[in-house]
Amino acid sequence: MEKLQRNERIAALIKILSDQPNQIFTFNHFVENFNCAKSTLSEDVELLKGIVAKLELGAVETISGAAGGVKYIPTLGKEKIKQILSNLCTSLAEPSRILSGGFLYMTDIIYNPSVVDDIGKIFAGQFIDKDIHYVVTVETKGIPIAMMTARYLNVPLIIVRRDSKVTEGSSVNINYVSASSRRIQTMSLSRRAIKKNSKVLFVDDFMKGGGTVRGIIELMKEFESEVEGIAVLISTKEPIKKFINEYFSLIILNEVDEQESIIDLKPGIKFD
């Protein structure tokens, strides 16, 4: 391969990088395909690594060692958080999303590309040094959300069903008590699916009680796994006594009004 320009190498690491978000690639991998000097790569790093910090993309990181090498780190600036926030709340709050019994529609935000694609930068940067070897998600509106912070964290998904699969082969099964309707449900999940001793990261759409997470805490201990994090897009002010304490949630919902049409919510980031 001819040698590039150093405008082009640049052009070059942010696509490769950006496209493989949390991967290590080895300065030899760069230095085979540029054909280039590993001094002259090491100069364009630094360059990435200051451009990148500078309009708050997130951040190109090296790692030194034998099995080290460049990667970067997906994680969003304040005020963009900020930003992505105020809008999801401006349209959640529309009165046109309220449902019959008080319910609020979202799907059309949850299936939305670019929306998602915020909602898993941010997830994927909260928990990047949890050191995540999954993330778990509840068939089937988390699906995109979750799907979307696997990839920014690098890391498999794993969707666990309501019922078992034939084609998944011999599942665990476990029984919970759903906070928000008190009847007992099932979750399976194949007894492939997860490595034991692994650490995961639960994602999902919207949280009330916790009692979905508080199953999913024991399904991952039949794997002899852990929960290392939880994650949701909404979570409600009520009942403030969950199954479960610690949770990271990007949207407080207060209160849905179905009389005076009044959708009453805030962002879950406190912002100092």
Contents of the next structure:
Protein chains: 2
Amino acid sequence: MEKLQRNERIAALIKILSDQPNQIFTFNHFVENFNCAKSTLSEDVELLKGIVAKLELGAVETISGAAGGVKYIPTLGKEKIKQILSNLCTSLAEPSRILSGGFLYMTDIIYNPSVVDDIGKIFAGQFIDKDIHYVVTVETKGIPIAMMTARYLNVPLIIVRRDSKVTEGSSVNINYVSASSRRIQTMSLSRRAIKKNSKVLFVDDFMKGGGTVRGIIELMKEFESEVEGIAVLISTKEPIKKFINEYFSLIILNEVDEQESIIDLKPGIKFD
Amino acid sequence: MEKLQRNERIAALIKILSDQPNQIFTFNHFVENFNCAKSTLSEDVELLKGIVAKLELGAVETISGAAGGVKYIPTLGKEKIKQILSNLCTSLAEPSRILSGGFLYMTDIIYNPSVVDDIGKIFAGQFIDKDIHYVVTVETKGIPIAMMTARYLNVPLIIVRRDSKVTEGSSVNINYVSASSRRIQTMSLSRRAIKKNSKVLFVDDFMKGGGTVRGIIELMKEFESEVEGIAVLISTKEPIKKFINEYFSLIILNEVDEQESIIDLKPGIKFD
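Can you return the structure of this protein in the form predicted in complex with another copy of the chain rather than the form predicted on its own?
Then the entire complex follows, led off by the chain already shown.
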């Protein structure tokens, strides 16, 4: 390839790096592709670091050593997170969302790519230092959010099924009790899905009593693996005593008042 | 904000545009955010157009008129698509994928964010000129691919369920006959999910006889909407006569020979 100008190299760098978040690219990869000197590339990377920091577009990090290189981290600034959360709360509190039985219609939000993209970035940002090997979710509604979280963490997504499927080969099945309905439910995951001794992040759209999470923790034990973190979009205030204690919840749902058509919710993150 | 340098503006432009593919941003949006003259921004955009074209990083387009502005189109070059397809075929043809009954284990591929990202880009590129309003899929395995396609088309994702759920309000349910198993199956979609007179793109991971697609076409009629396109990752060669005629299939599966451990498949796109 002919020599590129600095403008061109910087644009290509940020595009390629941010298309594969949390993925280390060697300096040589770019030196060869851009047909430039390593010192020139180093200058480009330093410039780019400054640009993304100044404009709050995430972070560009260099890693030294044999496995070293440069990668893009999709962190969001505090103000941006505040704004996303505020928009989410406003949208989720629209009274027209109330369904009979006090349920909330929210698939238009949790299947909306640009909303889900933001939530995935926030979740990934929370757990990016935890050395997560897989993002795990249970079908169906949490899949888009889990998918974007996995994308930003640069790890595979695992979807636990409600029953075993012929297309997944031999599977591990467990039964567990749903905390809210007290009913027995089943989870199924292909034996091939997860390597032993893995750390997983569980992601879901909604958590009430935490029964599903407890089921996932048990299922992961069958794979000799561990739930290292739990991230949910919405958790309910009640019951206060859940099956699990530590989790990251973006929004807390206090109450849905069907009679008065009021949805009472608030951000689950405190900003100092 | 203090004045930015050209380097900084170009890096921010490509990052912001490609983070929200197929979304029109007004020139004023950037003029205000970058604190620069409109003529300066126009020069930046022209420069960026050249850069992404030269480096095959997609396309930057300007739209004139009142609703005009600039947007990023995530098209992939022919060589890149060829390479993605070739890698996919190699990976899918690994004999260890053969499950009892001649099924293929492929969730590790269709849940892998970086693979799914590429497939979503290819699907979106095929249908970006079709004025699609929604991407529709049926739970579960096609969801990640459908999600990324929706992201690159910048339209909402719709997930059709296998039965009606209390969290989706009143729903439209239809029964249809699976082409391969001849069994009666159900599809359910919330009444709120789709606006009348919409055009949808149906996305799935696998198609055999096309019964599911026919079910979706029928379901969309209930919403006075139309299936404008069909995109699947893999379709089987047999039966040659499917319930539907026109579809875009990335890979054609000729045969799975369980005895000989051979998976015979080929790219579904012809490159001149």
